[in-house]
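Take a look at this single chain, the form predicted alone, given in structure tokens.
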Amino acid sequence: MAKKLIAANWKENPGSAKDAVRLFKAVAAVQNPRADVLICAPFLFLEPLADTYRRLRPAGRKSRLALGAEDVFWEEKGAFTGGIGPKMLASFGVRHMLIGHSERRKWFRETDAMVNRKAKQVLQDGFTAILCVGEPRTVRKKGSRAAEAFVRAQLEKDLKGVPKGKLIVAYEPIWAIGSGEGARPEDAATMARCIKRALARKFGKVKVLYGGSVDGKTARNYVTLKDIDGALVGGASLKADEFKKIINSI
């Protein structure tokens, strides 16, 4: 059976590098051969976490734990104040980069055109893009067909003209994020199949993660399903014991 991917999105957390390292070490201690674990941390914590990772990882041994970025800019360098490009992130050992998260779209006014530019740059540089898509509640209320059409349209716009490369999709219905109300597992699995069909011709087999109020109690309902390849975890990833339960739910 293929390993599942459990990805943490720390968002604007925790409060200090010391707390970030402590949390990272706690997660690194979890060993589940059925799971790969990815920690997507704020930019300013990547250097201390990368140093910690190097000390924890046995020489010559492949680790199931990796470090990722919560966002990325579409230019490598230049007059782009605050911009951090893929190759800058790679200097800390980062290979996975989140793009298009609904909070970036909402609070930072990122458009599909901007997400598309990020996807192009990440894949062109040979890294893995984790593209976040998902419908708002108003669309979900119209039924599964409307939700699937919304997500397919997102995929088409966000991936228009991008080169074939390493792509993971995180399906996060907007109405579920941080609400404590997750999508029904069967609906999440149906959406995962829809996403895989939409991308199969160009990208082949694409992993689809589920995200949206995943915690230690509900994770198993999603990650054990055939069509769902793991989870993207927000708030619960900041609680070491809770995140351990999610990893071990596989």
Ligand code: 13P
Second form
Amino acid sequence: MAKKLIAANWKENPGSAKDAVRLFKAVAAVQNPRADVLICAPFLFLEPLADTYRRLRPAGRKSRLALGAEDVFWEEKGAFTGGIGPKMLASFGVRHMLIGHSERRKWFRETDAMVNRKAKQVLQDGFTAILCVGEPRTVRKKGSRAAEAFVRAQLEKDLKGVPKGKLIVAYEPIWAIGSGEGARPEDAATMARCIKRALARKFGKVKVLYGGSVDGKTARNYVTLKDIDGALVGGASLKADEFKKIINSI
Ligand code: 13P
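Please give the other form, namely the form predicted in complex with this ligand, since only the form predicted alone has been shown so far.
Below is the whole assembly, all chains and molecules, this chain first.
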């Protein structure tokens, strides 16, 4: 079986750098050769985490744990107050950047046009964009076909004119995020196939992660499926024991 990716999205957590380092150390201790692990942490914590990792890692050993960003701005530098560009992130060893998370779309009013600019910049700079897509509950209620059409339209808008590059898609149905009600694994797999089909011509084989109420108990139901290449985990990634279970579910 191909290696799976277990990615954490810490969101606006934990409350301090000290707690972030503690959580990171606990996760870094988990070993599963069948999994790659990615920790997407708040910008502020990337430096202390990168430092911690350098000290933990014996020199020269290729790591299976990487640090990622939860967002990125599309400009490299300049008069963009609060902006953090891809190359700034790369200076901390970050090569994976989440874009288009539904919480960014909701709370920060990010539009598909903005997500598209981010995707263009990240891919152009040679980094990996993890594009988050997913339908709201009103759409899912209309059935799988409607949900697929919604996600395909999102992909089209978010990836319009982007250069061919390293792309991962996270399918995160909005209604499943933080609700304790994950998507049915067969629905998630069907959506993953639909996403892969939509992107195959331009991007070749694209990895699709599932996200939305994944925990230590349910992870196995998704990540062992052929069409699902891993998970993007929110709440359960903040509890080291729970996240360990997810990593070990592969
Ligand atoms: P939960 O795992 O808390 O449902 O969050 C999923 C998510 O939004 C990951 O990006």
